[in-house]
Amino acid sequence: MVDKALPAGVRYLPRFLDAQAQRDLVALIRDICRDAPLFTPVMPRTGKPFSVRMTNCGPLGWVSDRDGYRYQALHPQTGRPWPPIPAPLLDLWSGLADFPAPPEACLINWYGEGARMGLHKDSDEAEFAAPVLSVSLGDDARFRIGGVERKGPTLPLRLMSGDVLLMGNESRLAFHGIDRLYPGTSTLLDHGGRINLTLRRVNPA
């Protein structure tokens, strides 16, 4: 029923990951964050900090600073390469993305209480034939997705821990964002909050 209301090209898989798979992923993410610590990105030009903290894994990582948005091979603070993408996430991509090449970046966003992500489109990649695959872990969040024009109508969708969402085809460049978090709706993370994992193919296959 939900799929019929979503924009064309969006595939929503509620509670796709069971409780054990979610716990296993959180343990892997903790290991990644020890090697590639969370950092607070800032907006280009203004230097205004994001309300989310982030890190990456994979050959490339997405960063934002005063110089702009981009992908790069090294953590902006440690100067070290990003850790590899864990096998369970590569398997998830292989099973759901319907794309002949693996993801090159997994953006890890951590949302604390009050954090949000304004409407934006994922357009810093050179490969738009591959979908964007998103995994939600932890507290519920209100996700909003629209069309390819910023001022078009949007649809809210409450994402819960274990949900998987793919944006491909017509929705690959759709505007989307996170309006709000619902604190206390999950016990997955020791101190609450939400982790969002976004798998992306950056370069042409």
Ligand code: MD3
Contents of the next structure:
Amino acid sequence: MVDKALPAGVRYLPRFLDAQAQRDLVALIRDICRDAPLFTPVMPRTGKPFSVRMTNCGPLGWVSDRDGYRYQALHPQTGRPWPPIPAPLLDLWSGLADFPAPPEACLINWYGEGARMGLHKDSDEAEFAAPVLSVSLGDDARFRIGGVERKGPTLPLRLMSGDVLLMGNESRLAFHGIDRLYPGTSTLLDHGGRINLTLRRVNPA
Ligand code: MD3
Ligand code: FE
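Show the form predicted in complex with the named molecule, please, because up to now only the form predicted on its own has appeared in this conversation.
Starting with the chain above, the whole complex follows.
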């Protein structure tokens, strides 16, 4: 089983969400994007645009611009607070995260054809005792996870629509990224592409 080869601290729940739960989430995300439009983040200093578009829901949202990476309470373009995290996602966290406080941020990543996310670690949070909970929707993607050092072996994992992945403990600060999409592998999204949701605790409980 692929599960056996996963790094310590990773919990992989393939197809945890059934087709109806996936459709319900897509409808909720569509509403969120009407209020908090997707934006194209840029790399700190260089200003190079990401190929992934993003938005957030929750009291805090993750942003990247020329000034750096950070969490903030307001959408960078509308200046409004992010919409709340929908109840089904809060329930998912309560059921799976094994952490006594709710997530503060849900980063919504939208991948079109050709979008990818380079190897990185998620370290802008102040609370690493909480896991990151990820939900994949739409087209399959090749995810890659390594260790806490950038060098060293990485393990590829094909993420599919409805998959839930929890990164806690030893894996919380592991390097990871998305190598590529497999276009046309899901009919969930009308125009194809992939959505990834990551629920995060930012501040200590
Ligand atoms: C492993 N997103 O938003 S989700 C990100 O599919 C991010 O959009 C990818 O990496 C995506 O930061 C991967 C799976 C994931 C999320 C967070 C992690 C894996 C992780 C944190 C630590 C280790
Ligand atoms: Fe990440």
